[in-house]
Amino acid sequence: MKLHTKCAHELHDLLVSKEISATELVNDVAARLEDVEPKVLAFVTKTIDEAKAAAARVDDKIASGEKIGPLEGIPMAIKDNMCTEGVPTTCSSKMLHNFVPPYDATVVRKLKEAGSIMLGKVNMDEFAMGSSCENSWQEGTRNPWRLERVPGGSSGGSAASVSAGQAVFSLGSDTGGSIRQPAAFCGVVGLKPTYGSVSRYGLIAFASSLDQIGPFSRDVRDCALVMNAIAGHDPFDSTSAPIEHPDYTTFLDQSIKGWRIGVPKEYFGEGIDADVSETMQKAMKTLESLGAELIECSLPHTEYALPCYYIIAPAEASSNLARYDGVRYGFRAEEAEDLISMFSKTRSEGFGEEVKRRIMLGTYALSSGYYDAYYLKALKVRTLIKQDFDRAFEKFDVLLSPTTPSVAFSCGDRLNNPLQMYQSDICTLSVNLAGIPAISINAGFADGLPIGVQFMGKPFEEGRLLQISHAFEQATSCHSQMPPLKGGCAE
């Protein structure tokens, strides 16, 4: 039985019925991890010995007749920007190459309490800055569907590990689309929750008003199970919302008949590939067959999302990353003549090109004389973008768009063209600026590469996003396909 091809809820049933043991499960997924890792390159740190010990404890619990939770004994992976006690957390950066946190991020602690078993930390764009997972201090991760293509970024390792069967689910972080874009490129489910739904305590900050942790999974039911485990108020995070969260699995298997789905015309214009547009048309027909009504609408300030994001995000990044100076954390350059040159050499040698580019952009936007002209104006535009969504949700249950304007592009294609790289996230940025939830699921394929459809919802209505995603998933078969990897080589 190929356990690494199954979803968490299927594996839970097998564990409860004692058809498999947690040790067999961890051994199977760990073997798959090692088998395909030389090609996929998803992991930066492996914790397989610790995972086997944890699996043995779950087996003891089952043998003694104790009940186990839905994620107990299930192997997972964690993006390398979430703190893990005693396990290196590098943000895929030379700057933090030797950082071992003394505590767990809240989401990691919650998953441990739920009994999930971590197989390791997965690759990312350095400090979550990128759209291809090529800006890692280590070698870039590859797309399991076609190894010469990128998996998307910045959570490329999280998406690729689930797609390739190296983990049953994973966690990523989304600042401008960093969960949904790699989910679309790798053909898995990726949910960016409402800002404040999931604690960011222990997440190494990129842009604090935009960052949000969320799950990757093989199907929508698994996504709901992970949300049940990680959502909720956290007194350690001042931006965590003090609200009650529902059981997200109760939204599954419910009809969407009569739903009004808005289709923003700005997401279907110039720059969207023909294959992506055609797949969106098929997705809309599927939703109509399920009883939903699809209506064109407008989000008129969408064109300003990209410039607005690339002022606010770098500005916050320049502030957050000021702490990495060689004194308090991680890497320190050697042979500096004085304190100032030590700061300068440390930051020059410790950060990669993309991180330095964004720090300079952000510092400029916040500097005296330019704050009002750039940063303050961007904040005002952000409010207009949020108001667009507020007005749309007065009429519609959810909004639909492509997740990305194209399928996964080739490795190296956009590394020397930052503007073209930034446009990879053009369909996802507005969601982070507005703070609303959105999900990407596989809607089809073009030339063997997955294409994602994005559903955007009202704040704290992740349940309704899971409801429509599950209905769509049950009406199609895209999610059941796995990439053609075998024996560490693409077939």
Contents of the next structure:
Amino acid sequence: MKLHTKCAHELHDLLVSKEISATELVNDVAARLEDVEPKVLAFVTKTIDEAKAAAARVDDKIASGEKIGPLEGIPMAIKDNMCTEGVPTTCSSKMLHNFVPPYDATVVRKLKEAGSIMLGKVNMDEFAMGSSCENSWQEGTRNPWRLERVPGGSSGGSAASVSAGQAVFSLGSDTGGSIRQPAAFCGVVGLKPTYGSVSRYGLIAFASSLDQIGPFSRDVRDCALVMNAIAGHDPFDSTSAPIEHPDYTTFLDQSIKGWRIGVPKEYFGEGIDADVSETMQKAMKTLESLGAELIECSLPHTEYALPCYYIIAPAEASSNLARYDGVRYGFRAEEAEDLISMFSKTRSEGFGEEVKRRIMLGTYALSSGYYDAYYLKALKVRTLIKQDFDRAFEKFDVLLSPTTPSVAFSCGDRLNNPLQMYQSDICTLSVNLAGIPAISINAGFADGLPIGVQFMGKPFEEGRLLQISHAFEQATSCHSQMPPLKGGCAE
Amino acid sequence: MRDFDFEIVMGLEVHAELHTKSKIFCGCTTEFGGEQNTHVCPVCLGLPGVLPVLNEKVVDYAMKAGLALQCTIASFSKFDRKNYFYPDLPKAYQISQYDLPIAEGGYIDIEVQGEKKRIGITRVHMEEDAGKLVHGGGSLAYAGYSLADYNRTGVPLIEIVSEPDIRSIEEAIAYLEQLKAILEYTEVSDCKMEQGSLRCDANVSLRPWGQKELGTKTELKNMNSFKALQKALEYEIERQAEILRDGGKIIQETRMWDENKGETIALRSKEEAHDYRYFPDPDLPPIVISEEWVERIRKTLPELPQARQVRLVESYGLPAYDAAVITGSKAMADYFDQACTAYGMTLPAGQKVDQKGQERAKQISNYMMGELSRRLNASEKGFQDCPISPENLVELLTLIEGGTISGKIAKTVFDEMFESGKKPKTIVEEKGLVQISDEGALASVVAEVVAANPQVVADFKAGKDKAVGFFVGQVMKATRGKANPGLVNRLLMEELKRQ
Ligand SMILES: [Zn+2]
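Could you please show the structure of the form predicted in complex with the partner chain, as a counterpart to the form predicted on its own just displayed?
Let us now look at the entire complex, which starts with that chain.
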């Protein structure tokens, strides 16, 4: 049985009915992982021995007649910026190449408690800065649909591993689109939850006020199951919301008849590829056929999202990344003469180009004399962008847009053109600035490459995003396709 | 100070460690000492991925300090990051408060040489402490290596910034004394300067008398005792004065007080000063403080030192000097109040004890400021761990007042009380020290002594007054000091007249 092509809820049924064992499942997915890994290059650290031991424990539990949870025994991958006790957590940076955290991130702890089994830590753009997964100290991850294309970033490894069948689901983090853009490029489901609905404790910070952890999955039901496991208030994260979360699976299989869906015209302007526009038109038709009403609307401050984001995110990053100074852990440069040269050599040699670029941008934006003109101004723009959404959600249940302006681009294509690279997140950035939830699901293909549709919702209304995504998914068939990826090095 | 060429302008920045059990953003203990790097966790070490969670007790304490310093408590306050690189700062930023501190606009009243003065408090803000570096090879300059101890990182501090209202070293000392007393009274900080829980920096500038503009200032750091503050200010004021007298210019810089060398040393000049790149900490939501919260904290405020000083003068008729000394330390003031209670002199506000009560209060004060302070200092103790309880001191005073023991015997009893902590009555009974006031018994001793010394009687008759003293001494010797001295005197005069 090709277990690695199945969703978590299907595998759960097989485990409960004892048609398969957790050991079989882990072995099958691990074999697939190893089989395609030389091509996909999704993993930075593999923990397959530990995974097999964990699978045996789940089997013992099943054998003893105990009930298992919906994610128990299910193999997963974790983005390498979430701390895992005793397992290296590098942020795909030379700076942390030898860092082994003494504690688990809250999401990791919760998934362990839910019985999910980690197969390894997956690749990303260094410190989550990038949109192609090429800014890694390791080799860049490839798009399973076409290997010379990027998987998107920064959670490229998380998206590619699920798409390629190397894990049933995974966690990524989204600061400006880092879950949704790779989900779209790799043809999987990617949810960026409301800021504060999933604990950030143990997520190695890039931009604290924008970062949010979320799931990658093969279908919407799995996405709901993972949300059930990871959402919730965490006393270790002061920005996590003290609210009760619903059972997210209760939103599935519910009609969206009569829903009003806003279509912000700013997301359909020039710069959006014809293939993408066409697929969006088809998606809107599908939703209409499900009884929803699609209405054009406007988010007038959208054009300021990109500059606003590229002030705020680097400003916070410059502060968050200051702790990597070679004093206590991680990389330390050799042959420094004194303290200052140790700091500066360590940071020069330990960080990659994009990280250094953003640290410099952020340091400049916060420095005295420029703070008011850049950082403070950006905060004001951020408020305007948030107000755009508040106003839109007075009228609409959700908003619809493409997730990305184009399909996955070629490896190396935009590496030397940071501004062009930044453009690939143009449809996703505003959501992080506003703190609202958004999901990307596969809406079709162009030339064999997936195209994502994005639904944006009111704060803490992930349930409604899952509801519309599930309805859409049921009405189409694209999510059941797997990339034409063969194992080994024969292809 | 008019005889000095310049007017001195100073402001103090005082860091006080808050007396909470756990750190400001994690659950680690704030206990002083302990093996290096044992009071630490991923959060206070600033490991990748960790987040701070504010200890609400810290806000309570900071508000209490703010209220005790007559400040306005902000209804909306927030934490900011102060970014700079140093190995003792694990995150390379300190979580502090910048433009919205917890409390602003207060004051402290001081008195220097009988003159009262008000020193403004600009602000009180909360922040986390950094770690400590131990330099191998002695001093920083010659260190071959440095080791970091992070036990102190994340210990909660408040910084209290004064207005530049201080005009003399005496005022600076008086301000710091008063501030220390207020923080001790409110139990916001234990103020142990020797353990670094109270640290003082000073901004110092000079200007010609009558000039309005401020002179260029220097910032003095690392003064951790009153003596150091005094000496550092003396040195720095004279250093600046010399430069100005020679027509030179003061460089705006940070200087460190070197205790061993007895001088201030330049640390860094303004040109290379830090740009801290303050910005709101995105990991910590703003602090919203309700009226109710402020009132709840206000209710926990104790009587503050100055109010207490006034009360001791008004209620017990204590001299102002005594009241000032006693209220200078909370433990001492508490001791005094407990002693008055033991004497049955607990007073409702505004009431005054009678003449007898005033004498008793003065007796307590005399013992506390005299013998008791001397003995406590010698044994390096404070009033909070005085071996003689206030109740026992009052019992001793009652024994003297009632004539049970003489003042001389009282000294012996006092010594014994201090050594053993026993009750005075027990000591008097055990040692048989009760005063002999039995007239008949004493009269016969007096008669015997007089009869045995005819030569001295003759001297007395010849007008030598010293003779009386000799007889008193003899009677005391015969009674082992227990004779009631007043009674002995009267009986002696009667006996001598009869001769
Ligand atoms: Zn700690």
